[in-house]
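Single chain ahead, by itself, as structure tokens, in the form predicted on its own.
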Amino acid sequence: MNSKTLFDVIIIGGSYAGLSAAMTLGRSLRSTLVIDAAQPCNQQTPHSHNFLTQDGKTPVEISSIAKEQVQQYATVEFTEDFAISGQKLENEFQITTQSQQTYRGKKLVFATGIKDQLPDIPGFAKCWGISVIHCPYCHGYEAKSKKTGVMATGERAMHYAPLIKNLTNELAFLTNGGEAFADNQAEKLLQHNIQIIDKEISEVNHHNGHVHSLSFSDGSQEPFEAVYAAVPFIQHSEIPTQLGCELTEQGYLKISPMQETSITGIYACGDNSNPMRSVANAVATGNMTGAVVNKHLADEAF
């Protein structure tokens, strides 16, 4: 690949959102480079759900089919590398990768996702995406009717409560020694026979990533088959903020309804800019981003 080439678009991140944007741009004859480090956040998840035509497939199956289809478009190129820095030049952007390659593009699309900050609890990371889960739409059906714990407190817990209660009657909220529930919140949970366990979790006990119980700091243990966890995150790539892109209060890239960041010529799609964390949403926002970028390129040349 000639690093002196000026691409119409450089897409950083080649999972669902990035591939969706690349397909739209490839079908619009835009010279597009996809830089992907092959480090998707769902690589440990055994099956992906709630996405029409692909329900129950593994994440790698879906992305492999998607990449194979995108590769049919001759104007789209791929490189497996990790983008480490970006620079705004007069009428273009320049991206430098870990292998010290530089690439130039008229527009940038960040489909870089987010990086979960998992708690330092033994067993937690081994179960993440398998039986320690984050989304009742992605995983809830598979966990229905199981003894379920939810690691959340406050308003986030009250958001989860009715959604997960709809899927199982064996439900407990786990404060993990953190913020206590307000009296009215605790009363609401207890009205629905939802247990509150106000103890610090010392270990997630599991077999090959499948939870069977939780151990607590007081030496007690409780059986669980599934655990929801609301964990903090950071942006997977620091390049957008290096280039001046704003973040929301929650830590997502701030975008317009047309997927535009606060910096002209830079766009974002997928989990890095949207709390609706699903394959379907990533594909949808990537598709929109590709169309918006193509429209802007077309208008500029017309």
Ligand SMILES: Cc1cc2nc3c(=O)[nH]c(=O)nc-3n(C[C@H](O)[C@H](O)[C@H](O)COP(=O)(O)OP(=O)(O)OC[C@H]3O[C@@H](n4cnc5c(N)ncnc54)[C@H](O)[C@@H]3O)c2cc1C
Given for the second form:
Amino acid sequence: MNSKTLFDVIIIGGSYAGLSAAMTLGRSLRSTLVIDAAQPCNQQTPHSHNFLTQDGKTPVEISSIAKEQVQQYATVEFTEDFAISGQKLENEFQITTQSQQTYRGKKLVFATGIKDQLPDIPGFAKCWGISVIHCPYCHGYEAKSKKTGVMATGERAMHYAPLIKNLTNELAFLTNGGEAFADNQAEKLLQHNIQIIDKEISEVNHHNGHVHSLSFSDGSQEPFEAVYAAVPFIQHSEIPTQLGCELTEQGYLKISPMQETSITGIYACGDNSNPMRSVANAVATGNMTGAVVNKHLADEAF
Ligand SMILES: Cc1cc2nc3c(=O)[nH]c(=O)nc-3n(C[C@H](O)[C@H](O)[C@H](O)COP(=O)(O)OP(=O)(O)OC[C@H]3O[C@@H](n4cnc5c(N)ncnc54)[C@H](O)[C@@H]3O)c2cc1C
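To complete the pair, please output the form predicted together with this ligand; the form predicted on its own was given just before.
Now the complete complex, all chains and molecules, led by this one.
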């Protein structure tokens, strides 16, 4: 690939959101480069759910089929690399990668996802996406009726409580030594027979990622078959903020309803700009982004 080429569009991130944008742009005859480091956030989960036609497939099966289909479009090129910096030139953008390649694009699409900040509890990372789960829509059905713990407090916990209670009656909330529940919140949980365990978790005990119990710092242990965890995140790529793109209070890239960031010519889709975290949503927002970018390029040339 000629790294001096000016592409119509450079997409950074070639997972569900990036591939979806690339398909729309390829079908619109746009010269498009997808730069992808191939580290999607769901890579450890054995089965991906709740995406029509692909329910229960592995994450890589879904993205491989998608990539194969996008590769049918001759104007789309791929490179496996990590984009490390971006620059705004007069009428275009320049991206430099870890392998010291530079690429220029008239428009930039960030489909870079987010990076979960997993707590430093032994066993937690090994169970992430297997039996420690982030979302009731993705894996709640598989954990239905199981003895379940939820690592969340405050408003977040109160958001999760009715959703997870709908899936299992054996439910406990785990403060992990953090913020305590307000009296009215604790009362509401107890009314619904939801236990509150106000202790620090010292270990997630598991077999090959399948949790069987939690150990607490007071030496006690409690059996669990599934754990939900609301963990903090950071943006996977710092390039958008280096280029001046604004973030929301929650840390997502701020976008318009048309997927435009606060910098003209830069767009974002998927997890990096949307709290509705799912493959379906990444694909939908990528599809929208491809169409909007194509429309802007078409209008500029017309
Ligand atoms: C453990 C887990 C399990 C999940 N299970 C489900 C499920 O069952 N069903 C469901 O619908 N959703 C599930 N999700 C959510 C779903 O995986 C995400 O919503 C989806 O992956 C978001 O797609 P994305 O393209 O925005 O980001 P990602 O899939 O995270 O991909 C981002 C891509 O960008 C690349 N990238 C980032 N920065 C750079 C850079 N600077 N240069 C080059 N490349 C870069 C990364 O390497 C990666 O390939 C799960 C999430 C997690 C964490």
